[in-house]
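The chain below stands alone and is given in C-alpha cells; this is the form predicted alone.
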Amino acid sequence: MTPQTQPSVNERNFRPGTLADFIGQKQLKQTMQLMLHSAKTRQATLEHVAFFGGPGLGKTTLAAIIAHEADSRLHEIAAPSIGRPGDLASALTMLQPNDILFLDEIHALKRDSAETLYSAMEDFKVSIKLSKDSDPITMKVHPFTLIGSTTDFGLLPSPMRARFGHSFHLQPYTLAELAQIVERAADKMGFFTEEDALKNIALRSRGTPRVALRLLRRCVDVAISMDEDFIDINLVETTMPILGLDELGLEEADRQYLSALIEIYRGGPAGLGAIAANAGLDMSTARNIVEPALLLMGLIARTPRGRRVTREGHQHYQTFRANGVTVNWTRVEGADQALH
C-alpha cells in the first residue's frame, strides 16, 4: 500500500462498538453486561457507574460502547469546563429519557457544582438558585445515567462515591491485549505485521493502549518514509530510538526519575516529591505517569518509608549507563549541589 491509497488515521477509528469487540478489562465487561442485561429487561435506567484508572486506560471509549449497547445518546463534558451550578444544571434539564451524560475528570468538578449534581443523581431533580438572595428553583430531569471517569476516585466526595452503582478500576493491559490491539488496528490501516513487531510495540506502551496506539502510528510514519507496508521488528528497532525510548519505553523523564533515585539517595527510600524535585520533574508527571510506569515494570517498589529501586530497575539504570544513555543534571535545579 502506497501512501497516497493510506486512510485517514484517527484513534478514534480504532475504537471498537460493542463490549465483544473491546480487548481486555475482563471483570469489568462480565459485569457491565450483566448490568445492561438486567436494565433492558425491567426497561429501567441504566445505574451510574464510575470509571477510574490511569490516563488512556478506555474510559471513554467504554463510554461510548455502553450507550450504544443501552441505545441511548452520549453527551460528553469535561467537568473542569462546568464554570457554574446553572451550566451543569441547564446540560442535565436538556438531557433526554435513559440519555448517557458522561462527565471526564469528574474529581475537578467544583463544589457548588457537585452538589448539584447529588439530588439529580439520586431524585432527577436539580435546584439552582437565578441570583444571590433568590429563593432556590427545583426542576425535574429526566432519568439519566451519569458516568463519571476520573483518574484519582479517591478525590471524589463521599457522598458522589455512595451515588454510583458500581464503580470500576481499569487496569493496565496485558502484553498480549496490547498487541491485539496493536495489531486490529494496524490491519484496518492497512499494514501487515509480524508477531515479534507487536510484542516489541507492546513492551514500550506502559500497559496503556493509547501509548500502544501512538507508537503504531509513529511505526507508520516510519513504514510511509520508506515505502513499505510491512511492519516487521527491525522496523520497530528503528523507530524507537527516533522517539527516544529503549527497550522497555522509558523516556528521558523516566530515566531523570531513576537516576535520581539511584544516583542521589542511592536507591532509596526516599520520598516522591524529593525524587520529582532533584529530577526536574512537576509532581503531577512524576505522579500520574512516570512512578506508574516503573512500578507497573517492576523497576521501582513503594514502602512505607518511599519509593526503593528494585533489582531489576539497578540492572536497568546499569543498561542504559552501558548504552551511553547519560541523564542531563546541568538542567536539573539543586542536582548538582545534591550529588555533592
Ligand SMILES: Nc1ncnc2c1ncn2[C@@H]1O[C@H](COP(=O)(O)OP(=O)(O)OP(=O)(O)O)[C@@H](O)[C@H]1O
Contents of the next structure:
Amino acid sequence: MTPQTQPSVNERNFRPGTLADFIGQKQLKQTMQLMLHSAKTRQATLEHVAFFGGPGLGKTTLAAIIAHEADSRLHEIAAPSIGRPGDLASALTMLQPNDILFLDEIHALKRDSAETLYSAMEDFKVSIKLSKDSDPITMKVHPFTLIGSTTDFGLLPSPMRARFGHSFHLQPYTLAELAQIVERAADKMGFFTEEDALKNIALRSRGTPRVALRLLRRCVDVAISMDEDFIDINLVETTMPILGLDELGLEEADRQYLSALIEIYRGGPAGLGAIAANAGLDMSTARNIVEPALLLMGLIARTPRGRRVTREGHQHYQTFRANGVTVNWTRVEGADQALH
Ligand SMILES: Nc1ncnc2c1ncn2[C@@H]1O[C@H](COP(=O)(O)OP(=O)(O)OP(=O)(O)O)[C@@H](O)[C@H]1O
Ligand SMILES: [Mg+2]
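Could you give the coordinates for the form predicted together with this ligand, as opposed to the form predicted alone above?
Let's see the whole complex now, leading with the same chain.
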C-alpha cells in the first residue's frame, strides 16, 4: 500500500481561497500578510518566496492564495518538466508585469536552467544561447514573483536560496488545526461531525491536511453506504481498519520501516538508507513521508549515529504484531464495496 499523500482530483474543492481561510501556520500567514501589504502600498512587485515542507502541507494552496491576494495571475510549472534552459526562458519572457510563476519541485531544476533563473530573479533578465556556438542574447522579462516549492530543502543550491525574499518552512499541523480543517470540509460536503470523531481523524493524519481530508472522504464513503449524514466516533473507528490503518494511523509502509529497524537492526541506531532498503521503500518515501510521521508520533528518534526506535515505537509494534488490523465488517454492510 502506498502512503496516503498523493494529490487527488477532489482536492480542489477543499482548497481555501484566502489567507484568512487558511488554517494554521500562524507565523507564516502573519509574515506573508506583511509582505503582501507592503508590496501593495509601495505598488511594487511582491518579492520571491519559497515554501519548504512535506507533501500535503499546503504549498500549492498557498501559492494560489497569494496570487489571489496579490491580484496576480498564477502560472504553474513543475520543475522536472523543464528540459532545456530555453523552455524556462520562454516561460519567463511570456510573463506579464506582476504575474506569479509557481515552480513546483524547484529542487529538481537542472543546473543550467537554475542559472537562467538566477538572473531572471535578480535582474529580470534572461541570457540564452540560440545555438551551441552562438553568443548569448539577453532579453528583459517583466517584474514577476517567483514562488518556489520543494519538499527537499537540503537539495536547493545556495545561490537559489539567497535570491528569495523569504523562505517559509511549513510545520506539521496541530491536532486542533487538523480537526478544524476536517470539520470545515465535512460541513461543505453536507455532513455533521462530532468532536471525538474529528479528534480521531486528526490523530491519524500524520500532521498533514491532505491525509486528514482523505481520511474524511473515506469516512464519508462509509457514512453514505450506511445512509448516514453524521460522522461519529464509531463510524471513524469502523472506517480506519478498512483502510489498513492501525490505532495510530500507521500504514503498511510505516510498519515495514518499524519492522526493519526492530527486527534487522535490533531497534537501531541504523542509517536511513539501510532501513529504507530493508523495508522495501524508496528513499524519498522513507525520508519525506514515513520518517516525519514516525518522528511526530514519537515512535522513532534521530541520533547522531542514525535512527532508533523509542519505547513507544517498540510497544506499538508489538501490539500491532499481536493484534493486526481487524475490520468489523458486520457494522458496515456494503461499506467494503463502497471503498473499492
Ligand atoms: N492550512 C490548510 N487549511 C485548509 N486546507 C488545507 C491547508 N493546507 C492544505 N490544505 C488542503 O490539503 C490538501 C493538500 O494541500 P496542497 O496540495 O497545497 O499541499 P502541497 O504542500 O502542495 O503538497 P505537495 O508537496 O504534494 O505538492 C488540499 O486539499 C488543501 O486544500
Ligand atoms: Mg503541491
